[in-house]
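The chain below stands alone, shown as structure tokens; this is the form predicted on its own.
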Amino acid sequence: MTEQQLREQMVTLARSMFERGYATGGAGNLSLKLPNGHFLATPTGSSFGRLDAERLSVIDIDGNHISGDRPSKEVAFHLAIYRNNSECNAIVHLHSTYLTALSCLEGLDTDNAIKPFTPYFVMRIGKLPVIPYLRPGDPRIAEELAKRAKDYRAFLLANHGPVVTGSDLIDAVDNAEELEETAKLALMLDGKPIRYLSEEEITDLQGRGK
């Protein structure tokens, strides 16, 4: 896809979000690769319900502003887990309501903060590492986020929301949506007794398709 269409892309696809309540106000971010080498990001404090294509955010790999207008603040923890996966193409930070809620519970499990009882999550997910809570744009959230870059395509910042990745800006936003959707289910299963899914089965569904 050419810049100009991938600008297009970042504005629908941010816009079914808002419209959709996976992001309200001014919260969350997107960022994607250009075929330049560059990378296109939501300004600080847009709408995911208003953005303009041509106001949109580049920067290069150091986090040089190149053009548009200026880039979140957060773009910087989006850049530190490019650097450490190549395989990453695209990043959705949302603070939407489920797995937001689920960052704020106590007693979660850090290596993996939903244990596995849908196909999907661990087809799209794998397993969902929890950041520990750092305020929102504090450097040490990159650094966190690039120890576990290679290992994992989705983190849970506590009491802030998830960062999802994917191989371009629509399998990430699928992701994130999957995402979203498991933790709903989550919260809604809590107290009840679950059928999770066993090693077996587990191991039997990575490196299938989507």
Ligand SMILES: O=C(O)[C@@H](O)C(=O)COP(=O)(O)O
Contents of the next structure:
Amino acid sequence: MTEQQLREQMVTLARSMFERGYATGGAGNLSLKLPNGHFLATPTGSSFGRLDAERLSVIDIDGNHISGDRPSKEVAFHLAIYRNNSECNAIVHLHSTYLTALSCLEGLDTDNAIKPFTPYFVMRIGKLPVIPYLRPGDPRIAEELAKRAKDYRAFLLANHGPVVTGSDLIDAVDNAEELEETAKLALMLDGKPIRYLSEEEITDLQGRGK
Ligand SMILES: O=C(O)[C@@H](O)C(=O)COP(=O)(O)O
Ligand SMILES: [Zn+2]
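Show the other one: the form predicted together with the named molecule, since we just had the form predicted on its own.
Below is the whole assembly, all chains and molecules, this chain first.
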């Protein structure tokens, strides 16, 4: 895809998420790898419902602002993931309701906040590690994500929200939406006797793709 097509794709997917309630106000940010090696990111403070393709931010791998509006304050953590996972070509960060609710719970398993009970969580995400709470924009979020980037496709920032990767922006958005639905189910089922997938069932799903 050309840079122009990728710009339009970001605007369209962001608006779709906004209209379906996955993003509200100015929360969240998106990025993707451009064909020339730079990165396209949402401007800081922008609403997913009102992005302008021509004003999206372009940054390089060192975080230098190349063009467009001032980039998201979280570009450092986006770049930390790109640097450490060559399979990641796009990133979605949301404050979506159910994942953010989950991120506020005490006593989460920090290796995997959602114990698998549906195949698509295993196929799309695998495991959801929890990053200890840091204020939004804190450069230490990038350090924490850099340590885990090559081993996971998604992360849960404690008391904040999810960070989800993909092979392209469509894949990252699909992963984020399915992860949000999984968190919704997990909270709906809280306190009920869940039949979790067995280790054998999880192993059978791993490596089969989506
Ligand atoms: O939670 C925050 O403040 C950021 O992580 C966020 O979601 C929006 O920040 P910008 O991308 O700088 O608008
Ligand atoms: Zn945020």
